[in-house]
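Here's a solo chain for you in structure tokens, the form predicted alone.
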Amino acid sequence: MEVSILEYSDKYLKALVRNVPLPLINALRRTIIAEVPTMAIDEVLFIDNTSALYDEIIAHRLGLIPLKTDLDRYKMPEEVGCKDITQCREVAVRLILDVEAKDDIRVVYSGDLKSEDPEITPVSDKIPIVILSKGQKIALEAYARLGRGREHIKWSPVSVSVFKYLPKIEVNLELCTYCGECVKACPRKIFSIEGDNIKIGNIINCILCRACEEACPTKAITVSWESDSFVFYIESTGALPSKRIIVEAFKILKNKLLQLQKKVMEATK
């Protein structure tokens, strides 16, 4: 396997992966979406709610607010046998929301949530929760815990986790007339004509739409892909850095494969 990082920050990661089978790269993608744990609000205790929204709607909105996650200090409820997360400090974090619109209409944002753990806070302070009219109030206790995307998408650490085959573009120079139709047709501006020469730019930008093939009057262009090379891309919700997401996904995938190996060995004794 060969890996080249094309773009990287805490919010996203784009890599070129070569010499890897399709099932493995897809297993990594699915593990990232469904298995890497993050914090999300799971239980909400309403003390007062005179807003226009039902308790259930507000609780659902709270659950979908991405929270910064510390995987080193918190554990999954099943790991410690916790049945009531409100009583398990190693499992859950309490967040308080207490807002009243006293003088005018007020928008309640994620930044109004006050966490007992300064490390577990909303990724953004500007996510709207509810609009309060003058005199309305909302007060509640919310409890966030670790969970996985396979339980509910609110626990998924990514907003995007995708891959595509590495494109392969071939131009038959004997047939090419340098008419420039491929340049006009390509939505990603891969091609350019310079005199009696056709140039192909950054092939990774190709989306395999084959518009160039259809536009070429002499059928000089062939678009295909490499069967064992992929462009892999993830975008973090902000709950975890993109690098940590990849590392945790590989750990989980490795453990699953080791468990499968163990089961197969036991079954074939």
Second form
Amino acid sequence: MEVSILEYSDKYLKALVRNVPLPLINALRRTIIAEVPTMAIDEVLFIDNTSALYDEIIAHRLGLIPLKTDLDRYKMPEEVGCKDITQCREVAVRLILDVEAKDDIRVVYSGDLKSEDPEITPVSDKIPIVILSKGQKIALEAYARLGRGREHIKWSPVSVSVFKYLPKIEVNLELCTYCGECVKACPRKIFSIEGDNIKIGNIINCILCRACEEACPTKAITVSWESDSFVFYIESTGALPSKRIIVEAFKILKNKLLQLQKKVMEATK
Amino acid sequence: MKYRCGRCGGIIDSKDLEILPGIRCSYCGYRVLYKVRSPTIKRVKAI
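What would you give as the form predicted together with the partner chain, now that the form predicted alone is on the page?
Let us now look at the entire complex, which starts with that chain.
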């Protein structure tokens, strides 16, 4: 397997992965979406809510706010046998929202949530939750805990986890007339003609739409893909850095495979 | 269960509503009543 990182930051990661079977990279993609744990609000205790929205709608919106996650300090409720997360300090974090629109209409934002743990806070302070008109108020306690995307998508650490085949474009120079039709047709501007030469730019940008193939009057272009090379892309919700998401996904995948190996060994003894 | 009158703001118990015919504020007779939120804490799953 050969891996080269194309783009990287805490929020996203794009890599070119060569010589890897499709099921393996798909297993990684699915593990990232459904198995890597993150923090999200799971229980909400409403003390007061005179806003126009039902408690359930506000609770749902709170659940979907991505929270910065510390995987090293918190445990999954099942690991410690916690039945009620409002009672387990090692499992859950309490966030308090107490807002009143005294003088004018007011938008309640994620930044109004006051967390008891300064490291577990909303990824962004500017996520709107509800609009309060003058005199309305909302007071609640929200409890966030670790969970996995397979249970509810709010616990998924990524907004995007995808891969595509690495495109392969072949131009038959004996048939090519350098007419420039492919340059006009390509939506990703991959082709360029310089004199008597056709140049193919960054192949990773190709979306395999085959517009160039259709536009070519002499059928000199063939678009295909490499069956064991992929462009892999993840975009974090901000709950975890992209690097940590990949590391955790590999750890989980490895543990699952080891468990499978153990079961097979036990069964075939 | 308690209701608040839309005009005078008086709090009316549901039992008081049964005394007079129809739904009316027992203080001012206004016919628009709002349900008052229960003082207990309501627990909701964020799903």
